[in-house]
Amino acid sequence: MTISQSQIIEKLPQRKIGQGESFLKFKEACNVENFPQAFADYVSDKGDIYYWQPEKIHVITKYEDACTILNSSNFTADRSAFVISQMPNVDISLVTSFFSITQKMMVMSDGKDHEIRRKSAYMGIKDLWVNSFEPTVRQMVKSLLDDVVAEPEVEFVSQIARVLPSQVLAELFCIPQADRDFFRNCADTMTAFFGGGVAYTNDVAIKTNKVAVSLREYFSDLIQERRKRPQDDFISGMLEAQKQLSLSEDEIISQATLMLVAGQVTTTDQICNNLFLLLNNPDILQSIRANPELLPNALEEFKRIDPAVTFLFRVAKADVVINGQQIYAGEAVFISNHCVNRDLPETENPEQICIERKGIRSFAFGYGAHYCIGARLGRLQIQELFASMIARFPNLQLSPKSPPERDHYSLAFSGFKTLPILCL
């Protein structure tokens, strides 16, 4: 006799419920130095999988469960309905342009739509282009460091970590210098709204929607310009993809917006998280100085320990059971990257930073079909920046006078608000 899913659910014990201080409040109250491990412990102490009452989400802390969910057709990457549910006091008609753009992004897509949109973006950010971009990134890094070398104290977030990704993205889109601040501000606004980093009010919704409209108009004009005069850039590559994959112009604009937003904010956060771990562990910095070949491994280990993306999340399309826990259609599941990165099957002593690990993996850039398409470009920036800083500044250190300040600006993202350093 076949047992239905509903019969299985009826036989399950009552699903596990977690309660306590909200994750966001816990993050905000955490000691800067102890945050990564303290947050991983706080999330995992409630169980392998549980329904978290404060945020009304299911929380996943184990690698196997995370893989099951991210590989399952029972969960969707389209999280629009969940995001809307978090803003009960907002008139949703005020953000129609915002959602019309985000819903066509590959990160919000499943199945064939996701496959086509992802393939088109690959044509925009060609491997050959990334490989040839290394000297350009190196020159950008040199220029940034030239600007700060004589300063007694450098505010790393605003002077370097936010600037480098915005310059790289401007090159990716061949954006003129005069427009680059506009793009950086747009990225910050879009990410804060979708990631829950702002108060959801009608005024904030109107502001965000205006930014979405401005981006759509800018990219629409840029598309027309590239049709007339193609360049070796992301939009020109997407226009080639349009011919092969029958993309709409709206889909091109959505993928361009995604590259802008994801490439700016998360790269900035990961750069800062990595630098703090490096400078807060001078023995590791000394090891890298003695053996520079350890740097790429160290950067991967830092991403494992303190990923910029705190949670990956999906929404159940049907009633399902994961590891004995009932999850109903429409409910959101949040996968804790801090926890999963400490539960990878091949990782011994996962709470410890070990830059000599072999084959370091993490969920910092996502997992599976939705693995970050810009990962190579992000790694290139981080590698070039850290290699240059370590080589150029023999006494690189955290500022002893100005303590750093974390920026846990949403449930899903974490970086630094300020990170003062001495470039000596």
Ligand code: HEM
Second form
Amino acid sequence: MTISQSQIIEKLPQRKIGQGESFLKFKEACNVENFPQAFADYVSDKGDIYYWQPEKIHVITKYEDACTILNSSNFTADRSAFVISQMPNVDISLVTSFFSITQKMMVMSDGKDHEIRRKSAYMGIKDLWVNSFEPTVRQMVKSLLDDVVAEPEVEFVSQIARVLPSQVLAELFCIPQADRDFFRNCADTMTAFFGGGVAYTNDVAIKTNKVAVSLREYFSDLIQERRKRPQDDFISGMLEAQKQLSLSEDEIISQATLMLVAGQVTTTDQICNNLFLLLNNPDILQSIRANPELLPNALEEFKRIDPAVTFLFRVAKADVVINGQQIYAGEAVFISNHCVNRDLPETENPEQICIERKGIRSFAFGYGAHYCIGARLGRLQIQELFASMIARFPNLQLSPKSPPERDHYSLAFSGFKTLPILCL
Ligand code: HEM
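Given the form predicted on its own above, what does the protein look like in the form predicted in complex with the named molecule?
Shown next: the complete complex, the earlier chain at its head.
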């Protein structure tokens, strides 16, 4: 018996298709308070997994599918081709330095390359060194908060949330105070370009490429300096790693750039998202004041509810079917952290904030091989900052005068543009 063409087509998995307002537009239009839940609802309402027309991506909302993809060798972390496809009006020859740096980053690599790059970066961070970082971060927090006592009306994003991570990263590289603004501006430019947070024009491409070149030169000089005089810093640790692992100088520069870029915007945004949830829920703040040991758990719960990294994304290397959805080689899959964090096993009433939940997990720091390498450093900063603010300011609150504004400049990240508070 022969099968007709239509029967064959019927047997092929159907692609579920979603249509509507683009995610970015929806994010931008969301109410400040309702954003995390409204966004999770908007993304998950269209199905468990579907091809999303406005952004031409597959969207994953379920925990099981997210784990399958992030554990599968059918998907690659090398997303350069997809990012390039998003900028049809840009002459790509203008951004060759940018892409030659990003392509050697561990976050863009798979398999053996990823393993070696990640291992070398671990040697750069050194676990013990992160532990000894605690008093340094505490001191940084203290002096930041000392500065705000005189003027308790604080624009939290610019005065604190952007400053602390950049100071910590500068410390990671042991670079002078004078270079810190340069570092932070470079991180912002690189992240905005990669995360789709800019209009993709040739002018922006030229500016971003210049930043990539100046970072490469900066790190290249730093490498020469640390070769002569090693310090207790990231580059010296990576140079040690180079003696054991086969690692080029370009790879060291790419991992250094990645640490700088990945550790800045994420931490700033997560600090703000957590603070907004805390101050917008005075009963939770009260519970933590009464019972300070609840704070670490509360911070995990806030990350689950409102993750700074909005989507984790990968590209299919082969034609593959996930949960009945046909995905073709070269197509991008976007895993919604807001949705997956509300679909975790053994998490009752996942849409509710419950700071007393046991064993809180989330995708806020990713999952699988690319799980955030800076998670301990990120947690340390947030814990130290929140513990100090709660202890020092008994009437800590959102400013009654100026409402906060969320920042949705890209699909990749969600944070705050401004977050005025009263440190009383
Ligand atoms: C609260 C702050 C932070 C958040 C929310 C965060 C979030 C994430 C997420 C979601 C990923 C996974 C990306 C993916 O799978 O595509 C990731 C990876 C990564 N993060 Fe973080 N991060 C934070 C802080 C940091 C810090 C402080 C550093 C460095 C100093 C850092 C360095 C990295 C690196 C290097 C990777 C890539 C790991 C790999 O590819 O193996 N992150 N981060």
